[in-house]
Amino acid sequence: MTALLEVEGLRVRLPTPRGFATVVDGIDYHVEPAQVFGVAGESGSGKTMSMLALLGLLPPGAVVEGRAAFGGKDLLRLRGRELRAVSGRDIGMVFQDPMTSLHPMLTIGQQLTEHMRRHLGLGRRAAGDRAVELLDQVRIPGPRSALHAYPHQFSGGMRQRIAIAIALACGPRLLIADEPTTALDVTVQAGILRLLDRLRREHDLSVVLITHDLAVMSSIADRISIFYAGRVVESGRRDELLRRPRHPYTRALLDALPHPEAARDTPLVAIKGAPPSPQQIPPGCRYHPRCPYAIEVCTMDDPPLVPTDGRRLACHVDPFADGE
């Protein structure tokens, strides 16, 4: 199946009062039509960075390197009205937090038409009939009305809804959800990873879903690349990589994760440590200072990702290859 989205040694670099830090190292990926692709990671892995460089919405001075090809053209290469015409129309974004992405001062009207009367031409009628439709689409009560009203009259798992509406205003193939269910209660959660699924289906619509959360990975996703420190440790279906993780990194997240059947008094499982600052990478294996499974040349060499058993791994010891 041909890529919607082939990304290939993207580079992200941020300039700082000591200089250049790299925040994403050489990532590698591919989103297919329809497929929902996962990217897992502690804070400050890079997963939010490596999608703001494709849509060139990183901070002034920043360096982007690599390709991203989509739709026969290289988002990186794009600049000004060619980028604008692609950003909002045929990829949208959901940003990080539903409290904060919408704009207090204006109607949910107002931030749902702009970009259709613009991208699409529609008029001030049209928009608005459009804009009904795309409420209902993510079942917000009284859709009409709800035009009319601002942001604090809803709760955050309605301004949620709201902001996945206006990214799908203009019908993209793809769509970044960027920790869609942050600050959520679990039933809300829930709802919105019942919604994302229902739109991909019901409109052939990619996502790209950031979370840090892989139980929320496992009940939508199709595969999953696992980012640490702006590299990709491991990646492949999300069956077998939740079933059976091969990378340190990687089962350690999911032994953070509560069990549900776990007594009320058992501790949760923290991983020791925390990630590197881009300005202070460890040489060798970038998670090594954390690892229990760590020998020598995890400490001089950085492993490449290679491909292993219909996924793929970047790890010297590979400590559970037997499955144990």
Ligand SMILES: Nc1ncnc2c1ncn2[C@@H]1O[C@H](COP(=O)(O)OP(=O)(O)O)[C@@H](O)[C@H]1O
Second form
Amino acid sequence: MTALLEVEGLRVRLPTPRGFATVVDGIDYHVEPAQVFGVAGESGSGKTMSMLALLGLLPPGAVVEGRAAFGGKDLLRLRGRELRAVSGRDIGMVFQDPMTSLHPMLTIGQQLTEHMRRHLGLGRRAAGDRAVELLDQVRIPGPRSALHAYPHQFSGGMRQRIAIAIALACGPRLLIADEPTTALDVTVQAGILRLLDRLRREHDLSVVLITHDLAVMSSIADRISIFYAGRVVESGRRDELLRRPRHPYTRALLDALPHPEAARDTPLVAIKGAPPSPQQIPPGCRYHPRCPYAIEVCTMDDPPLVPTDGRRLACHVDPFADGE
Amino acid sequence: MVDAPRARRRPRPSSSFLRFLLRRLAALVLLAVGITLVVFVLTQLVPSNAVATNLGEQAAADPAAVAAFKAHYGLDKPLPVRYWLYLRHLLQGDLGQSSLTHDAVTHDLGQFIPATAELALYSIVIAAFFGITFGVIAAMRRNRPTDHVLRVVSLGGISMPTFWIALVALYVGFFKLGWFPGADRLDPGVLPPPHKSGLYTIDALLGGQWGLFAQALHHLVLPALVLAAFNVSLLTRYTRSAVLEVVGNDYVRAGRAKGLPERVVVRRYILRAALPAVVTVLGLVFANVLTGAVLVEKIFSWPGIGQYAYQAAVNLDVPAIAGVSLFVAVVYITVNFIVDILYGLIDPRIRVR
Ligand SMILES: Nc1ncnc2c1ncn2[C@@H]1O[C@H](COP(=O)(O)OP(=O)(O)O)[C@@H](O)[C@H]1O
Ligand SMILES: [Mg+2]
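Alternate state requested, the form predicted together with the named molecule (shown: the form predicted on its own):
So here's everything in the complex, that chain up top.
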């Protein structure tokens, strides 16, 4: 199967008061049609910036390198009209915080129809009808009257579903969802994940699902990449990765999860330390200061991401190679 | 269903807006009453002989005339009764008589207000248009040369006192270059257009008098620009920072992610969100223009309410001062009311409160 989106060597540098910070440092991944591709990692690992780079949404002054092939074009080279033709049309985006990603002064109807009218050439009525359909699809009660309401009249979970409806309005081939469930409680979260799963099955939608919560991934992603400090440390099929994590960081993320089968009083194992800031990336493996398995080579050589056992792994030590 | 519908009851926007409007209107009326009280007390505090200044020497010597005058204005009654009388006269449009012009104050106000209204109107339109445009441009070109130029210029506009700008404008535009007239609303000896609104440009247009329209406009240029200068700068700076507050917001990014043209993003997403802050400053601009008018009218010999107020103050013409104060106060609270209503129109979240 040919990939829908193929990202190679993506590098993002953001201007800071103390010069440029490389927040995404050479990332490769691909997304296949009708698949959910998961991106996980602690907060600050460059997940959001790597996605914003695709549609030219980075803060002003950002510098982007690499390639992002999508439908025969390189997204990173698109400008102006060409970029706008893809944005919102072929690629829909859902932002992290539903409380801030809807315009507080525009009605739901306006926000749901403006890009449909522009991209699909729909008239006011047709766009309105489709908007009602979409709201219905994301299970907003009373979709017709919801069109005239403003965001503040809805709860966070409903706003996030409205944001998803907006992202899906023009029938995109790819949905990029940045932590769409992080701000929500567990039941709402489950509902949104089910919705994404249904859209993938029924509409051949591909999804890039960003999260710092591996539990979310385990229920829906087909393939997963683990981000750490602007790099991919491990990537592969979900089952491989979650059942037999090979990178110590992946392992640590999984250990930090509350385990449904574990005894109730088992303490959560938080990962010690904090990820490095983009200004203070350590030499060698970026994870080595926090890694209990680090050996001397880890402090000097940056491990490349290489195919290992049906996945890609960036680790010198590979302490779990024998599937312990 | 996954997520219990936690949406608050959705009232029809129009009905909630109507309630919002009525609340504000009630506040407006209360405020207006308060103002009449303040103005009344002030007139009572000013030490002046109302009888002498109002009636003139001859009449003041005639006990019958004095008695009639005192009875009419209730000067022989206790304070609360006098306030009550003052209110009744006010409702009948009687603000007393100017001791200077010996005309009814309402008549005087009617004479002078249109000149100020016209000057203020043009100043505010100029300030709003250029201030908001410059502010948006500066913000969208943040830290680039255009932004730097606009910031320096607007800083200058704010720091320079208006009287100085006025004198420089008069000196350069009138004395040196001779491009603009330096005084009055029309050339000497020219008759104003037939009175409809009292705004010469509008009345001239209504009467199809193009030459007169051009002349009135020509006279307006310098004073209106001078009066606008500070406010253009003020608006540029406030709009710039209001826009900068907004540009980094997620919803602006979301607007761009939808593939909307930049101009739509700027207008519908950015400017819309920055508008409440801009409207606040517009209210301030209105106040500035009224205050600044006193000075600018003096320098450009503009026969407006500012000149009238100046003369009244210098001559301790209490009824005139009270009349002008009342007028200005009413304008202020009306502008405030309009600003409040605009907030409600712009931001649906405000109507809920
Ligand atoms: N506007 C910015 N300027 C400079 N650095 C930024 C900016 N926004 C985010 N960063 C930095 O970029 C890094 C990656 O951020 P982000 O992509 O948001 O991480 P994630 O989404 O994985 O939590 C973080 O270290 C963050 O501090
Ligand atoms: Mg993020």
